[in-house]
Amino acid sequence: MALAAADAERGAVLAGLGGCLACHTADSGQPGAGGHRIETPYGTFVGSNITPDPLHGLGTWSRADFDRAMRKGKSPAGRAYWPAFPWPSFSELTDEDVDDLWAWVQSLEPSARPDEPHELERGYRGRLKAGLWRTFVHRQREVLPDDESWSEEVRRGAYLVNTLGHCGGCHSPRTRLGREDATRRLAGGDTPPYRAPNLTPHADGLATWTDDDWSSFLDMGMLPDGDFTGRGMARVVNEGTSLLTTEDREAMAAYLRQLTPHPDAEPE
């Protein structure tokens, strides 16, 4: 995408690739003042106000604040975030998608709504357990998965699906702890309230899917065949794949094309 550093008008696309306003806006809520229930194994997350407010919101952050809660899962105070918010997908943003993501947090209307704490089951509860998850759990990621013989097409295809899109949040499995397992990437979700299709190449997959076909899901959530994509993944097409340009979109496909294929996991 050719728009200048800084730019929230490219900063909203990115954002909208990334889902923000899905997570930090409660339904028929102000975008982005947070309120968002996330269900999840571990308990109730709930999305918090992203927009400048100075007393609610990110009003008194900084640029560099910002870039720390978004690479490195901290808070200005240096509080660890759960995972819930994708950091870790996020860790490898580049600076010039912070900057235009930062300018378009700082472009929303300001909301006094306050944070509503998060509602965790018994052993989750806390910000220790938070830091213990990153020590033990957590370790800075080996995405991007890269190959020597990847084309730079399929390079930046690989950047909008694991990092911007962080699409393995919803459609990889995940180990006993709550971590993507790369083993497996993109092969189905299978956390609640309901399991994510599996992107793969296989026949559980997508394998039978063409570049028309990928090409119209992305552009408008239209399905093969002739359905349309529902829940939070036609908001990620409205506000993100859709806003993208074509060559992006292609990126993201020959991306997804080349993955190792996998069949979907069996329930648990």
Second form
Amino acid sequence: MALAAADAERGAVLAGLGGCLACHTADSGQPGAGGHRIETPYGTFVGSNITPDPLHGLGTWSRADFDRAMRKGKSPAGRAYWPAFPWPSFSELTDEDVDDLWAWVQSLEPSARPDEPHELERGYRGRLKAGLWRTFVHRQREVLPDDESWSEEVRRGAYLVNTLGHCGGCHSPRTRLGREDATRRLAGGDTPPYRAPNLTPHADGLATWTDDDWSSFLDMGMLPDGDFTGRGMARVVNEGTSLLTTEDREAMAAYLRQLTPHPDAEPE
Amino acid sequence: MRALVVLLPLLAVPAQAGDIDPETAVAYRQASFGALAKHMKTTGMIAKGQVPHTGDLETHAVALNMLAKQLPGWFPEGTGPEASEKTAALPAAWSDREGLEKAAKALEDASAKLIELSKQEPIDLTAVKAQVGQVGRSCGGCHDTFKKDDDH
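I have the form predicted on its own already, so could you send the form predicted together with its partner chain?
After this comes the whole thing, all chains and molecules, with the earlier chain placed first.
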């Protein structure tokens, strides 16, 4: 049992980087009880209750149910989830990380807050559409196949950035179908409500950032000029990257610095 | 001619709050925020152990703390986007004065904790670094509401 407690603690750090509470907690609501509203071009999605409440949360779920939701994007009843839940990124999670996230979910205070329905634009309503999207997207991996030339460190960084951190959820341009554009990975995203800057080592992006700049940013949220990040990103740093080990932050920087440089996307 | 003679001595009077031109007020405001950023940059370098100047920490923290108290004064009436193209300040900085003062107070409080940490012997740089992050949240937090998104 001591081990399980330690796992939940590790899971909490993973959850911080994964932004679970940011999407699954209403403003000043109970952690994980749901209610956060996510505005997208397709409508407003409402983060669900993921606390272990038997009626309104995941109280009756098994580890296998949780695994299927996280890595396959399907509910225990077989419904396809919308990609507002970044499961396509989470689909590459390791077994160990799924275990620890599951331990963390079970450690949350149960809440009987009922889920609210998503408010989708006409034409996107219905689980069928989510299913179609899922079928289409599932054929294409969000994460690039491992590059042979990558060091262990870069590989670890790629996992933290693309899988757990799903940085591309905000920082990658999207195709018409709303999936991340893998050909311009992390070249800046327009997902509302804010533009997230180009992270690639291009003159439009972060070509000038040194290892020290990256470590100050991922550790404290400090930009190279001494100013600080805000808008959604402050939370990613505060609850995510700042709690990682120094080695993990260095791995993220090593991966990000070797990305293919892309210019900012032309505004459409 | 008489009018000019009368006016000239008036022009020589040093500028007072309210009658400096908006562009000068904006330039001063932006330079002052630049000073805050320099204090944060240096503090961050010390906290990360990049440089050994732990003896400077308290000075930077005190400067941040004292400037935070002056900060609302950098926003006199008539120096917003209606008067200057250069300012990145949003109209909310004037319409929600209470919110601006609250955000400045958050910086004042976070930097006060930094002063305490910088006085400790031996100095705990990990704690200092975490607190620099907290001070930074007060910077970013105010920008979210009162400053235009940079280049976008």
